[in-house]
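Starting off, we have a lone chain in the form predicted on its own, written out as structure tokens.
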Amino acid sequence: MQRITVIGAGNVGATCANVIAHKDLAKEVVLIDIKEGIAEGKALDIWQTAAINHFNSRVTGVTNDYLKTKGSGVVVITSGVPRKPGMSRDDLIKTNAGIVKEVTEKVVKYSPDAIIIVVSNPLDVMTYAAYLASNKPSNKVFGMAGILDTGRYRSFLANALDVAPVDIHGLLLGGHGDTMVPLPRYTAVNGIPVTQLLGKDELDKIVERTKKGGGELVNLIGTSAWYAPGAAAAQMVEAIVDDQNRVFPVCALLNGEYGLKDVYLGVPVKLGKNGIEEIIQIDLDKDEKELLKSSSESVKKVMKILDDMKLF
């Protein structure tokens, strides 16, 4: 891929644009910011390292000029104000659903065939924001959570079991946040079911805390997460640009899916080339499915508030 652009060169923008580079998926990565000089010193930052780590791509930073992000494939927007201590993600949506909108436009204005990745908050809000200002269809623009959730959800599963957290293959459904929907059911290590490694009371313990996995990192460094983040964000850039048809959950628009409507929600899907290539849906139990509807109807009051700000 000729260019791959983040927006935002904050913690989760640069470690995201860090590993995009390291993967060599594209000949050129660059890093936009609004306030003058991060993105440039950022980015510099990285190149540097392209001798030592052994990569290629060419990692640039600007301030706030979207020509140099001119015929971007991909775009990953991490613009907006991070979430402080105290501070619920629905508290950030007046201001951050300005700032995506205002971006998403630009984006939109010189890359217009670009598939663009969500990762502000609040994450389903914001990628609904995206999507009314981009003007594409649903499978171009969805949200980065689930690969996140995932991670966190994976690997607390693999210091409970003292196994290596890449034989874990799990699945949550859901918004991100409190309401999102991690499903032991479909579970395993290596093919084993973890229902069969772990007791009831400590997997719904390792949930509780996946749950609250974001709130846990902000009590203890003061400010959102970025490793992971920008680690998940990249592994979905990777898939796209590899045309790889992983099967990973995404924050996607759902029509009908899983029974619900016009909505953006946490669920598995096919990345590859054209962005979502498939919604997967499973096959949910009774409480499972009280669950995913609780947590769409906690996102679509969200979603709600942005549509009484009549942005769009």
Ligand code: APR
Second form
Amino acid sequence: MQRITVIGAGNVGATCANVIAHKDLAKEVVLIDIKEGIAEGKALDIWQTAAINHFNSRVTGVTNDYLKTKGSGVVVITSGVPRKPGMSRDDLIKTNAGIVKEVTEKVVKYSPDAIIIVVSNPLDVMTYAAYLASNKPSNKVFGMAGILDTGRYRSFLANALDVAPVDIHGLLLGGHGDTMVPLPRYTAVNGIPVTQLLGKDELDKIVERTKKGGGELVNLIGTSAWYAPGAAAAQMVEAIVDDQNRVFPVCALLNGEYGLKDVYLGVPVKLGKNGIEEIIQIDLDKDEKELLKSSSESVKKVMKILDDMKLF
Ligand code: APR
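Now that the form predicted on its own has been shown, please provide the structure of the form predicted in complex with ligand APR.
Below is the whole assembly, all chains and molecules, this chain first.
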């Protein structure tokens, strides 16, 4: 790919650009921020690792100059404020909605064909805001949460079982928050159902820790996490650029799938060169359906706050 842009050169954006460059996914990776010098500096720092770490993607940093992002094939939006201890992701909406709207409009102006991946929180509603601002079909505008949440879940399971994290396959559905829907019966260690390897109590504890995984890090660091979020967004970029048709939980606009409509929610999808190639519908039991429905309702409450802001 010729060009990939990452908006926001803060913790998540810079990490994401770093991973994208290391994977050599584009000729040029553009990092853009509103704070003078930050994107330029971080881009230069990343580019100075190219000779050491063997990659060739040029990394460019710019302050607010969207002309430099022109013709990007994929754009990752991380601009906005992160959580501080005591805040929920939903507390960020007032600040981040305006930022996401503004940057999406600029992105689309210069890169009308770009696939947009949103990372800014509150994720499900910020993805909806980008969708509204972009006027693009929803298979081209979606959000990163599921790979991160599943990554956390898999890391906790890897510790509990003392096995390689890559051998653990699992799915988490629903909103990016405390109402996410973990599915232990769809979790396996190289095909072995995890329910045969761990007792219910231990699994329940891991599920609870996963749900609050972001908050655990906010409390430890004083701001929200960046290594795993940045890497997770870069993995989505890779699936698109290399047309991999990988199956990931992604925050996608539902249009009747899972009996839900007009809401962005984490569901399994196939990711390839067109963005979301397909939303995969898996069987859910009664309890799981209920959990997904209540997750959708809590996302809709935050969507209502967005609607009341009358930005669109
Ligand atoms: N255009 C471009 N960049 C912007 C804009 C804008 N309109 N507004 C803010 N930014 C930049 C800030 O200058 C800052 O450098 O976004 C960057 C955000 O970086 P951090 O404060 O380090 O936040 P980060 O941890 O990267 O989180 C960013 O991702 O995971 C989510 O909850 C998190 O919403 C937050 C977002």
